[in-house]
Structures are given as structure tokens and as C-alpha cells.
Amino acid sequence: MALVACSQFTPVLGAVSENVDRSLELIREAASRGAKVVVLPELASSGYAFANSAEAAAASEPATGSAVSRWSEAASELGIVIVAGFAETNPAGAPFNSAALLAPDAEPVIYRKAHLWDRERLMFTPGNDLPPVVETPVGRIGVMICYDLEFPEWVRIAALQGADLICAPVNWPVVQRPAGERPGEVVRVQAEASMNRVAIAACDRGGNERGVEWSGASVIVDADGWPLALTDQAADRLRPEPPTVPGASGEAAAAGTASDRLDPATTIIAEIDLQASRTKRIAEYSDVMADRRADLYERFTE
């Protein structure tokens, strides 16, 4: 069993040092409550709604920079695993949208988001590596970022590599949904966990940044796909109203910050039986991995 936390907060765009300071406060708070794994949002050190690639680059750091180094020091000091999103400097071009996995007294493991969402492709360079699965003192932890979760192949790859838990820093914008439904991203995380029998912790962000309203819908689900902990926004079954902030997309939204709003930070914690992720059998004769018909799927692998 492992206590896993998602520490959701609102990063301030471009304020890297201040964002890392705030994240470390939340990490220490979660650790004081017994958490052995702490997940932070996507681009936790930098904020998200950049006007262009140059602005994203200005808020980026190398993997040896202050953000990752300070998180790594905290992981070793507290004896926990931290997974956090940051903008990673790319000497060859636009920065990467990356996440660092920091385990006690270990070198950082860096993952670069492979599937870039919408205008991200104007700001960032996509990664070209598979999601890592890292042996840690807690268990085998996989890492991916936000839109990566929308691709069943990506979650399946991590599960096939033996992940006990997938930690996903995310930034989920508010979109309209039918009355009585949870945010679609939460539903899909539950489905991916169930289909692969692997626990998933997705840490979202809140607030309003340059006209983008963020869901604040962090969720932790077990290997059966059931939520063990989730924020009020993730559980809210009321249909949201469309954002009222003008200029909610495109360059106009990226031009100003007058509408920015910081939401209170919140941490959700759940105890997860990570051993359950190693059992892929769902009935006496049914196993979600052993029953795959890869011989039939090969024609659609490209």
C-alpha cells in the first residue's frame, strides 16, 4: 500500500522561482500527511498560456536547473517520490513540455510530452521517447503528461512495461459537457485505468490564465478504475457555463493577464494497493493482457 497525493495549485505565468517555492510548500504538507508519492500539475514551474515559443523558452530551464534540482533535493530529504511538470530548455529549438520523476538519492528521470495539445505545437517541441517506467522505493512508476492520456496505446505501453502507478501532471481546460456528467478527462482516466488494470494519479491545476479557465479536476483512481480521491471539481456533475472571460483562445487571449485568477491550492491523498496493478486477471479465464490478439492488431500499428 502507498499513500499518493496530487497537490493542485495555480502557477503564476513565468514566475518560476515563486512557483517552485509554492510547490515545495505543498510537497512538504503532503509528506507531513504521510504521502510517499506527490504529483504536481503540468508546467507547474512556469504556467501554461504562453503567447509564443519565445515566451515559453524564457520560462524554461534545463533538467539541471533550479526547479528540478530543488524538487530532487526535497525528494531525498523527505524520502518520497515527486513527479512534476516543467518547461525544459531545448538548445536546438522550442522548449519541451516535460515532467521530472525525482526519487530519493537518484538521478532525475525526465519525460518529454510526446502528444502536444492544440496550440502547444506552436510553443513546444514534441518528445520522441516512450513513457518511462521507473523502479522506485514505492513501486514501479510510469510518467506521462495530460494529452498523452488520450492515447490508449500510450497507457497500454506503460502498463506493458510493468507500471504499478502512472503519474500524470495535467492541465485540463474547462469545456462544456452534458448535464449530470463529470469532466470527460476524469471519465477517460477511469477507463484507461480499468482497461489496463493500472492505478493513475492525474494532478490538474486551477485558476484562470490569460482567458483560459482550468478545471481543477485532480483525481486518483485504482487499478479497477474507481476514484479513490478527487477534487470537488472532478466530482461536480453540474454542467459548467461557458467561460465569460473575453478572448478565451488564440493570440488575443495570450496578449493580456487582466483576467488571471489564482484558486486556492488543494491536495488530495489516497492509499493505493499498487500490488493490484500487477494482477491483470479480471475473471477466472480472462486476463486483460494475456487475452490481447496482437496477431490481429499488427496491420493497424502504423
Second form
Number of protein chains: 2
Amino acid sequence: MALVACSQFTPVLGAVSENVDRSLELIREAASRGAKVVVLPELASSGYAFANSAEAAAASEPATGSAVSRWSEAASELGIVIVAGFAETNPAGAPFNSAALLAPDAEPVIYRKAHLWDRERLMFTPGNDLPPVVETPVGRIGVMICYDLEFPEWVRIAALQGADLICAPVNWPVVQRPAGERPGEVVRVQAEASMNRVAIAACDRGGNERGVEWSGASVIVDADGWPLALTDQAADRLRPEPPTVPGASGEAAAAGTASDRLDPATTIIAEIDLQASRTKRIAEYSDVMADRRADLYERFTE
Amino acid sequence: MALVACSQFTPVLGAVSENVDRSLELIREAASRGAKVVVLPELASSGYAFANSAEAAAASEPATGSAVSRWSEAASELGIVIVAGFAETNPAGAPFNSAALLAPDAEPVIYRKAHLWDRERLMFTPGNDLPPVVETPVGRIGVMICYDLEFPEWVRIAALQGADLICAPVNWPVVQRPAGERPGEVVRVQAEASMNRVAIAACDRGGNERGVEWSGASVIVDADGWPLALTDQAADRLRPEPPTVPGASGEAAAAGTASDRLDPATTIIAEIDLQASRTKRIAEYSDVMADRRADLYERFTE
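Now that you have shown the form predicted alone, what about the form predicted together with a further copy of the same chain?
Whole complex next, starting from this chain.
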């Protein structure tokens, strides 16, 4: 069993030092509540809505920069795993939309988003590596970012590599949906988890950025695909009228502090049985991995 | 636009002639309401809960048998497409768990379930062919059966072959789930549809069979993954107290008839814009197929 937290907040565009300060407050708070894994949003250090790659590059840092270094120090000091998104400097051109996995006393593991969403391709360079699955004191943790989750091939690859938990920094924009339905991104996370029997923690962000409204729909699901914790924005099929104060929501919202009032943040936290992800059996004779027909899949040529 | 129906009913174990009679009543009723595609449950002609392969074989027929022939005649007479599950005789051993696609004045297309669920492997022989995608007067229709839907590779292959609509006969057993949640199978159908931008019509069955309680959770979703029509049993996240009389439920329940009282049946019916499935674009620069990184997926070896 492991206590896993998503520390959803509202990064300020381009304000790297301030964003990392804020993220560290939230990480400490989650750790003080017992969290052994803390997930932050995509591009947590930099914000998202850049006008172009030059602006993204100006808010980027190498993996040896302040954001990753400070998260890494916190991971070691607190004895926890941190997964956080940041804009990563690319000496060869447009930056990468990356995530760092920081385990105590271990080198940072960097993943670069392979599936760039919409206008990201105008600002970022796509990654060309498979999602990493890292052995940590908590269990085997896979890392991917936002739109990556919507490619079932990608989640399957992480699960086949043995991930117990996929930690996914995300920035989900609000998109129209029928009344009474959960965000589609949450539905897809539930389905992907259950089809692979892998837990998933997706940490979203809130706020508005240059006209982009963010969903604030963080969710933690178990290996059966059922939500263990989710924000009101992720659950709002149950509540057709979303709350107007994001900081007031969340199944396990942090106690309000001075900075909460300035910067609404919502922490969701859940106890996950990561051992359950190692059992792929779902019925007496059925096993979601053993039942795959890889021989047939390979026969299909695009 | 096409009106698509799922004619959910309760086949009687082993009573092939009676089950096909009943299915033809429901097909005629759906056609009279304008349906151009009618989907029936998995193993609609035979029932499901066989004790062994000999019993399944006794309720099986070749593709030239009465069930497929009668459905084929109805498709031609009514000018509609029918997709229906049946137990298919296998001269070489245990029967196949098959589905027939019957289009007007066309040869039946037979698909044999490739992913056998749980004890089905004790009764049936798995198919070894990819899911067919058939050009029909309504559009391109893909066929797969029940547990096949839970393998994202399989839905992806049907979508990459150009399916506008996947018709899936299913038999979903009731499994435990948290209060307020839709059946996991419905969540997975929604997610698969949206990740591939393909509509899906899954026709379930009702009733109890030798201790197996069936969900009766038929659902029709559009290419965005939103339910266009679903039974109360599929939607019951909205209604924590499921109705006790299945025949009384369904968003578009058929008018009660004498045989409804004997054999509760629920038809769900929805107008689907099948043209929408040919647009894989979901944002200015994003396209669920063009954004795939097939080069990277192929790099992964199991």
C-alpha cells in the first residue's frame, strides 16, 4: 500500500522560481500527510500557454537546472518520489515538454513527451523514447505526460514493462461535454487503467492562462479503473453545477492557507494497493495480458 | 446519419429456433422504427452458459444454418444491416463463438471471437482472423465480440481499417463495482470510441442463466465516446437504485407486448453521424491517428 498524492495548482506563466517555490510548499504538505508519491502538473515550473518556442525556451531549464535539482533534493530529504513536469532546454532547438521522476538519493529520470498536443508542436520538440518504468522504494513507476495517455499503445507499453503505477503530469483544457458526463480524459484514464490493470495518478492544473481554461480534473484510479480520489471538476457528472472556487473543492482538499487564497490549489490523496497491479488476472481463466493475441496484432500492417 | 438499434433480449439456453424467432420479432420492430442497423447479443441464437463444448456444439450451426440464413433473409427483405452472435459449428472440434454481419443481398460475413473470456476457452475454439470491416450501404462496419472490445489493439485495428461503426454483440456478466459508477465495460467502450473516433454499438443481453446474472447494459456511443442511448443498467451511475423490472427500462424502451412480459427485451436506438468517424481531427493540429507514433510503438519488443 502506498499513499499517492496529486498536488494540483496554478503555475504562473514563465515564473519558474515562484512556481517551484509553490510546488515545494505543496510537496511538503502532501509529505506531511504521509504521501510517498507526489505528482505535479505538466509544465509545473513554467506554465503552458506560450506564444511560441522562443517564449517556451526562455522558461526552460536543463535537467540539471533549479527546478529538477530542488525537486530532487526534496525527494531525498522527505524520502518520497516526486514526478513533475517542466520545460526542458534543448540545445538543438525548441525545448522538450518533459517530466522528471525524482526518487530519494537517485539520479533524476527524465521523460520527454512523445505525443505533442495541438499547438505544442509549434513550441516543443517531441521526445523519441519509450515511457520509462522506474524501480523505486514504493514500486515500479511509469511516467508519461497528458496526451500520451490517450494512446493506448503507450499505456500498454508502460504496463508491459511492469509499471505498478503510472504517474502522469497533465494540463487538460476544458472542452465541451454533455451535461452529467465526467471529462473524457477521466473516462479514458479509468479505461486504460482497467484494461492494463495498472493504477494511474494524473495531476492536472487549474486556472486560466491567456484564454485557456484548465479543467482542474486530477484523478487517481486503481488497477480496476475506479477512482480512489478525484477533484470535483473530475467528478462533476455527479455535480452538474461546478463550484466557483476551485480551492474549496477536492475530496481531500488541503486546509486553506494564505497562499491557497492567492493561488487555489487542491491536493487529492489516496491509498493505493500497488501490489494489485502485479495480478493481471480478472477471472478464473482470464488475464488481461496473457489473453492478448500478440500474434494476430502483429499480422496487421498499416 | 444512420439510425442504429441494439435489440437486447434474453436468449433461452439451447433453444435455437425459439431464440431466432424472438430475435426476428425484435429486428422487425426496430426496422419499423427506422433502424438501418440492428445489433443483437453475443450467442443470440444459442444462449451462453454451456457446461461444456459438447453442449455448446449441440446448440451450434454452420454459417449456412437456420440462424444466419433467416437473419440474412430479413436483412435483404428489410433493407437493413444485422449483426448477431451465434454458436458456429466447427467440424474440427469445439465450436466458435461467432458473429454474422448480414447486409442486404450480400453474402454473410462471419467473424470468430479471438479473445475468449474466462471459461469460454473450455467450450469454444478461438478465431484467428482480424476483425472484419465491411463496406455496407450504411457505412463501414467493423465487427467484434464482447471481451475483444477490452483489447485496445483490436479496436485500433478495426479503426485503422476504416470502420465508421463497430457493432459488438456482447454478454456482459454483472460484476461488483463502486456505488454510483457505470459498468466498467461501458466506460471502456466510451474510451475506446473516443481514442479512435469510431462509433460503437454494444448489444448486451439480460436475464439469468445457470447462476450467471447478465448486465443488460447495452450502449451506443458516438465517435467522441459520449453515450447516445443506453439502458438504465448501463447508465445506473445516475440511478443508484436499479429498476427491478428490466423490461420497463431503457431510454427508448419498446412498447410492451405480450412477449415482452414473458421475455423482457429492451431496444435502444440512436441516430449516429457515421461521417464523423472519418474525421480523426480533435483540435487545430491534433488528429488521433496522425498523432500516433507507430515508429516508437514498433521499437518496443515484448
